[in-house]
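The chain below stands alone and is given in structure tokens; this is the form predicted on its own.
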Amino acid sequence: MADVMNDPRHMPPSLWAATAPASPPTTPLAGEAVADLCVVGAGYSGLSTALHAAEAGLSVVVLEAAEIGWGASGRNNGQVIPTLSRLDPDAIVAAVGADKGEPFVALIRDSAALVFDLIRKHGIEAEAVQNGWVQPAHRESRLKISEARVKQWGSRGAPVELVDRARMAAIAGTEHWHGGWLNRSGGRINPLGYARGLAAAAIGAGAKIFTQSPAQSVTRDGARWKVSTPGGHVLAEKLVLATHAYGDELWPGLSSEVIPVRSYQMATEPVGDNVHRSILPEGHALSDTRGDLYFFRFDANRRLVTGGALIIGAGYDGRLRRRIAERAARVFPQLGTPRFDYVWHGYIGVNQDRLPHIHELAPGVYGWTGCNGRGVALATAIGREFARAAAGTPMKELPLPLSPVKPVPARGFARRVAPFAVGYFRWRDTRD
């Protein structure tokens, strides 16, 4: 019996699969297709690339192994966050150099705004709420992180502010945290609704999307790239590989430089009006400073959407229900012990240095790995830049720091032991 979370023939069950608008109709590729650009992967980066490239006048074909938004793009928490998960602006610039570092920081700074602009421009039905993203400090000592982030992002023009304990209690609806910081450009969406809306917009702009069409190989065919699937092939001058944590080894080393880490998501039954008005009453998305992250947001139907991490995945459903119910009740006493209507999981792509790795793999071939839990906004922005590259903008003029492909040493072993990092994070979260 196939694992329902990993069966490419069907969308995995989740809150988002139950509530997102229907996907635009698609079919598998049959025969030969010819295009200026072939995109492999119908997640955020692939769909953003396809939409922006089609709007620029390129003919575009997208190949998706399963369904639109089947991977992380349709399974995440739906928080739209214009930062990286670990590295702050000064560290990003130090890592990649000022020439590309500052433009890349600006790209990240504006990435959430891009998501909401696209939603408004194309009328995407994604339960979009741009009331800001807040990161509270779970220990008083972690306010130093908040202060540093406000200083670094604020000096670069981001709409950020430091939040004291009283204001954080009002934003969150609980005294659990010590203060923190807020970025007003962030927010929350139905992530699968957003992916499907991007796909519909790309199709409307002229792109062709073929689902149930896994790319099996990439070869050179004269002056073009040939991407083969079970039902046919695509010939294209330019190529974007946007499979991320769900990718096979289509390009030497690319999928091997990212570690897929399982992320568990959950949604409660709809809460009562009074409780709903008392938790995150201003509509913010929230994720705190813990390594074993606490994160919360509401959907459009008053469901509290949260989740957690486990070291051992066996029997995850019952264990998560108990663990996260206790956590949510502790953080939000007015919630009581919540009941969960949905529990699901997917994979996020983690790099060892927690910095996105962006590549020009060959002339006209682009790919990247390492969303590190920030994929909604970051992937959308990188996809737009890949479209500009495919349309002829030289890479040196784009705000993308390029790096060579660097496979993770002993990746198989690293993937097996990665879940055990949760234990370290839990230990570290109790210390200053």
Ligand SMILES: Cc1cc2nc3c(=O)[nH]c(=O)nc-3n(C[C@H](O)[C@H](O)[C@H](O)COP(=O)(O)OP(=O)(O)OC[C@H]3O[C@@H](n4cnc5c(N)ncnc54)[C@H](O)[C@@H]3O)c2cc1C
The other form holds:
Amino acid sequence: MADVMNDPRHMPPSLWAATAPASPPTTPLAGEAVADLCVVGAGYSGLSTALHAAEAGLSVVVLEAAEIGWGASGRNNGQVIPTLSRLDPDAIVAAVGADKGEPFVALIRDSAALVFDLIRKHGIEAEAVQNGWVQPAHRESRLKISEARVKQWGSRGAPVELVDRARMAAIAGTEHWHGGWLNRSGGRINPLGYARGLAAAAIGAGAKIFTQSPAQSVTRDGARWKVSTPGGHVLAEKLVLATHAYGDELWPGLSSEVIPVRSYQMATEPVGDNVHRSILPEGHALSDTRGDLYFFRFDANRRLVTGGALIIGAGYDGRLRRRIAERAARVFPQLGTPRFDYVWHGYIGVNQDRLPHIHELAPGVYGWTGCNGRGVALATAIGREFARAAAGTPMKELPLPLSPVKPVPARGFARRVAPFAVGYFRWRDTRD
Ligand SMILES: Cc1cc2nc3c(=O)[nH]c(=O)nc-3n(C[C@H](O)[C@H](O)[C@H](O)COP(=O)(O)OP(=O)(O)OC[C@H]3O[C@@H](n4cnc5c(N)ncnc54)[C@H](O)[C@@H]3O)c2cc1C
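Condition change, the form predicted on its own to the form predicted in complex with the named molecule:
Full assembly next; the chain just shown is listed first.
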């Protein structure tokens, strides 16, 4: 039997699949399509590219192997976070260089606002709440991280603030954390609703989206690229490869740049009104400073949406229900022992340097990998920049630090041992 989480014929079951508005109608590609731009992958990267390129007047064809939002974009926690997971602005600038460093930091700074602006502009039904994203410190020693982030993001104009212990208790609805920081431009969405809404907006702007249409090869055809699927092909001058952690070897080395790391997501049954009012009462989305991340948010129906990581994937359902119920009850005693209505998972594209790797793979061919778990806002923003590149803006004018494709060495082995990193993170989380 096909694994329902990895079967491209259907959306995997999840809270979001059960609650997002329907996808716009699409069909597989049949025959030849000709466009200015072909986009491979209908997650946020590809859909944002398609929307912005179509709005700029390009003819656009999107090819999606499965369904709109079938990859990470339809399965994530829906936290809209305008930061990278590990690197702060100074480190980003040091890593990518003075030329593109600050422009790229500014792109990240404004990325959450972009998501909520798009949702408002296109009337996307995505349960959007822009009441801030908060990162509490799980040990007093980690308040140093909060201070550094407020200083570095604040000096670059981000709407951030330090949060003391009492205020954090009020924001989170628990004494579990020691304080932290928050970014007011962040928030939460129904991630699949957002993907489907972006798709509808792209179609409205003139893009064509073909689903159940895996790109099997990319070849040169005169002055154009030919992207072939089982049912036909697309001829286009420009190409965006937006397959991320769900990609295969369509372009040499691109998908091998990341290790797909499984992240488990869970949603409780709807909690009672009093409990709902007492946890994250102001509607924040929250991810703490642990390596084995604690993350929580509500959906629009009073379900607490959380999850975690496991070292061993086999038989995950039962173990996860026990582990995360115990965790949630410890963090939020008022919750009692929660029951989960939904458990699902997806793959995050993780790389070694924790930096997004952004490429011009050949003239007019763009792609990126390496969200490292922070991609809702970032993929949207990078997609917009790919659209500008496809529409003719010179790369040197765009805030994208380009790098050569760099596959993870011994990736097969690295992929097998990656889940064991969770054990190390758990140990490190207990140290100052
Ligand atoms: C479980 C989980 C939780 C997460 N939580 C958060 C969060 O709360 N906040 C946050 O900021 N980020 C989060 N992320 C990361 C975020 O979801 C991703 O960074 C983002 O969705 C990446 O979008 P994308 O379009 O680049 O890739 P995807 O959404 O993965 O899209 C890639 C698409 O390409 C398609 N594809 C692959 N190969 C082909 C082919 N050959 N032909 C055609 N189509 C192809 C796939 O089917 C897929 O639909 C999470 C990720 C996961 C997995």
